[in-house]
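Below you'll find only one chain, the form predicted on its own, shown as structure tokens.
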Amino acid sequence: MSISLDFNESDYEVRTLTLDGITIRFRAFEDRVYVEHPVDAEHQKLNLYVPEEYYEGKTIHGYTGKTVPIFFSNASGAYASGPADRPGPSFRLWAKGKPNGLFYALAAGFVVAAPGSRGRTVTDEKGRFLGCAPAHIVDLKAAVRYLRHNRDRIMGDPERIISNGTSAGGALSALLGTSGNSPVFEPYLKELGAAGERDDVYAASCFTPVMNLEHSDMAYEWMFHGVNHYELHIVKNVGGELLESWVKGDMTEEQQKESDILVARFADYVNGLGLKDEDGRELTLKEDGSGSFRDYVTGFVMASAQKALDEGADLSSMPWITVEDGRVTSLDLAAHARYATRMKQLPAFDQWDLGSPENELFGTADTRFQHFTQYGKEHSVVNGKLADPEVVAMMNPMTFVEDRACRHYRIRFGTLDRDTSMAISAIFAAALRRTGVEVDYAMPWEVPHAGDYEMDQLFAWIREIC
């Protein structure tokens, strides 16, 4: 059975929703399967939402129904399956019941597309895994193609698609940005019956992207080297009740020695990238983790602290930050890491016992968990298999940076984010700038692992580039 990819314009509901003192009225077109041959119709679908004003012939911020950008926001986290989300209270624990980004985007006048996608947690009736890499990104590309296929049937400009996501979703947004129209995904898209359209996006908004996974263990040790105590705060929503627990401990002597090795390997990786800062200075590291790249990352944290200071923050309790005459003049990045605290023990991502979400991401239909680095495979305590390097590369936005499919990026990584190293996003920003694309990169002060904040600033950025 083949599903039609033609969008049914007459199948919708007009809804009114009030949250946070804001009322929006919009048309809801929901549960639209975006491939002809879905293997998981529960996730391979999208919801489309359009402010009702556009059907009344009105303009919002100068946009008509046909010129307004499409806010294309995925709901993936930890590389699990992402639902086709709806405007309303956020399901993210950090949002504390505030409206989600879809609601604010509609209130700001954008057309909103909320694609679902398969993730590592999906299985079929036979227990085979349907969401291992590269399923996530393939599905999102198919959803982009679906919007272009229906350019004459929907509101919004499919040449102004603004991708958005947080954490793994931020990585997927970055990957949509760099890998647009890459032929390596074509066999997967063709097998699903995706529309014969382009899948590049106009811009990518990336909150705390957990990406570049094959180098993340090294980057994490570079960031938290010498911080040997780890604390993971786990909060789960069970039946509407928030249950909290802690995982705490200290790294073993073996782990501490391995941390030294990974720091040195990270230096080799950074030095091989050929990165430069905005002034043309080469970004490099020594074996001990010091060097111009460390200074480069420190500069973003200092800029964040300066912005907080200018806005009235009191930094006097942070002795690792030097302030002179109202200016932040120096910052000890190692002391800042001790203040932030380590969340993950070594290895943070490609775990020796195959216990991480990323190990599951790189499984296969028949093998649930696999290693995705040679380092992880060499240290495996469960005789784990090694994932196909080509598949691992397909999930890394850095693989496609030189292709320059998308020319606008907005990347945010909070200074208290411990889910991955701040070096990962800093590398991505520097690599993008080297190709000549526009990058708005910052590290918001005292922000942990979170997304869909600073929405007014995000929407202003979208209007500026569109």
Given for the second form:
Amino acid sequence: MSISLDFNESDYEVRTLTLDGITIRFRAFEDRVYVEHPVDAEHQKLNLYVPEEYYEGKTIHGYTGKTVPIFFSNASGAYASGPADRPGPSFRLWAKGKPNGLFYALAAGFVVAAPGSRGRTVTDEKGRFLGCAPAHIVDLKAAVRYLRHNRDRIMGDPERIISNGTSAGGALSALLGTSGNSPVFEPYLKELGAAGERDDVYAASCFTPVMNLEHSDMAYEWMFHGVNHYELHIVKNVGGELLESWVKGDMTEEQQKESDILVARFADYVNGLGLKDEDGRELTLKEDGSGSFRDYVTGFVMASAQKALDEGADLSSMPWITVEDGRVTSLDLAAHARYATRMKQLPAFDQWDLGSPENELFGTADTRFQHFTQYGKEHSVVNGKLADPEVVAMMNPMTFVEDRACRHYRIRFGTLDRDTSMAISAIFAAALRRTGVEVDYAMPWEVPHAGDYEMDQLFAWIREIC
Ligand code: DHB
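Switch from the form predicted on its own to the form predicted in complex with 3,4-dihydroxybenzoic acid and give that structure.
Okay, now the whole complex, with that chain kicking things off.
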């Protein structure tokens, strides 16, 4: 099967949609397969939405249909397959039925591209796994190339693609941002028949990027060291019915001892990065997890608390925050972690029984679950195999930061997010800044694991950089 990559611009529907008191009118171009030889046409396709005003020759915020940035928002979660999404109520449980980011982006006048991508759950008819790493990012790159290939057939400027995503999708957005045109993906793209175009994006918006997975176990222990009770609340939507369950308990003595070891290893990792804060101070850690890197991360939480205080929040019930004359002057990060609570037991990502979504992400076509750290492999209780380190590196935005990072990043990680350590996004922000690119990084106060919030601020940032 070979599919034409030429976008059929005459096949569309004009739709009107009212949500949240806002009415939008737009052209919907849906189900466009973006590779010539799809292996999973259900996911290897995108939807494109364009505000109708551009076809009437109007401008929005000074943009014409040819200059307007393309809001390229993936819907990947938990490294499962991401659907080519549509503007409407969000399917994310944490959004509680509120309109999704695609809707607000259209309302704000952007062209919206919603790419699907394969994820760890896809199999072919022989039961082989089609969506293990690096399938997700290969597909998203193919979608970017498809938009470039069709620059004369679509509205929106393919040189102003703003990638967006949340959690696993935030990690993929970060990866699109840092790995543009890397030759390591070329064989995969070629095999799928992706367009022969560039795949760099202009900017990346990353909500809670669950990234840098091979260092996430250590970072998690550094964050939640000493918090030995864990609670994971699972809500599953089964045919419209929400089924709740809990995984909770206390870490064993062995896990607590391993936590000490991982904290020390995290210090080695951070010290090896050679990062600096904005004032040029070296970001380092001692074996016990204290040091200037800890102060640097604490600074983001303090800035967040300060902003909340300035906006009228009452912090008096939080004795681990010191406020003097309206200024947040100190914050105990360990106490904050106890307050936030631990979600995942050790090891949070590369699990010894291969039980995490990430173990499945790093499987192969024939081996469903694999380890992706030497540490995990050494502790395996199921004699698991170790993933190819080159494939693990391909999924990590950090791999490409020095060489090919795009110029603009916006990263958000809520102070109550427990799905990964706040250190992960803080490291990413510092590594990016070192290369001289622009990074807007903040930790919104009391925000749990979530994305596509404060969209007006995101859109203002996009207009500023475009
Ligand atoms: C996501 C959440 C996780 O806890 C994780 O380990 C990976 C991905 C997510 O929400 O996408």
